[in-house]
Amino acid sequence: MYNIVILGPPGSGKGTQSKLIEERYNLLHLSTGDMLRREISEGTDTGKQVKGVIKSGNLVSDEIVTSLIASSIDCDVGHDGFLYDGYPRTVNQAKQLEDLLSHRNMTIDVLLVMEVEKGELVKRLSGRGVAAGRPDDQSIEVINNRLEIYRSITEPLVSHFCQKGICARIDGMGKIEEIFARIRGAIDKICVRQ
């Protein structure tokens, strides 16, 4: 059973690469962004609670996202593991995920860190905001806020996981298939070692 975390700033290609990873390794793709947007579109209590937080580019509370993740893990059947996209975002969430998995006799196998130059991130996010109609990607102020939050709050996760020897830095520049080849190599190398 694989447990793979994909981490990277907004616009680094996590969503695109996650689809390829989930197909190749038969994983359930757990995207907290998708989960939260679904909650908002369905008008659930959780959706109403997080709508303003997401619109401003800030992070949703640990309790809400951890609850969504736990529910998805417990309801899954037929997959060979899970791909965590957008979670964990903080060291506290990483510890919550590790605890959640430990209670289910699982561990995190690999952390994929998508690395993309800032100018390219802004270009990708701006284009996605217009094309996909995502308000969280249409304002340069919100984009910069999201990138700063990632740098200050989420980047410390890299050292947390690297200390465990399960961290793989992925060059996220180039063609989709080239990036995916790097990801496959990293997953296969780390997971074979275990």
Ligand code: B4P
Given for the second form:
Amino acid sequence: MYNIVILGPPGSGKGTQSKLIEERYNLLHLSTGDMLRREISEGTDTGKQVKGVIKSGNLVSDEIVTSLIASSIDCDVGHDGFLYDGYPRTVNQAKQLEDLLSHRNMTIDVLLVMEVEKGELVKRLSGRGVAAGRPDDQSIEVINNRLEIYRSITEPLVSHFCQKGICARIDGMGKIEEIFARIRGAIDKICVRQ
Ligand code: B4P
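Alternate state requested, the form predicted in complex with this ligand (shown: the form predicted on its own):
First the chain shown before, then all remaining chains and molecules of the complex.
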């Protein structure tokens, strides 16, 4: 079973590339952002709890996102592994994921780190805010808050994983297909080595 993490700032193309990766490698795509938005649209207790947090661009609690991930892994049948999109986002979540996998005799195989210039991130997110109606993309203050949270809280995870030799930095600028070719190269290189 493959366990692949895709990490990157908001707007770096994680969601876009995840759709291509899940299909190519037959993985279950686990986007905590999508899961949380589903909870909100279904009006669940979790949805009510997280709605304001997401709208302001802050992080939801580690316990909520890790329990969403754990139940999805345990319900899966028929995939060759899992693709974690936007999770883990804190050092604590990274430890929770490592524990969760080790109890199921698995480890993280690859960490893809999407790298995109800040101006391009703001341009992509502002464009999506209008087109897709995502409340957290509609104000420059909220976009800047999310970018700052990524820099200060999530980016430190990269060195944690790079020390383990499973980290691949991906140039996320350019056409979607070109970026996907870089990702395939990185996954195939690390997975063949194992
Ligand atoms: P997410 O859903 O993960 O939202 P995001 O960070 O904005 O990333 P997203 O995947 O949507 O964007 P992408 O990089 O694909 O999280 C939303 C919120 O949920 C968080 O702020 C937080 O509150 C909460 N949350 C989620 N996970 C959590 C966790 N683990 N812990 C705590 N809280 C959590 O960018 C997509 C945009 O770029 C699209 O518009 C796309 O069309 C465009 N794009 C992609 N590739 C492109 C390319 N090559 N060229 C031009 N545009 C491109």
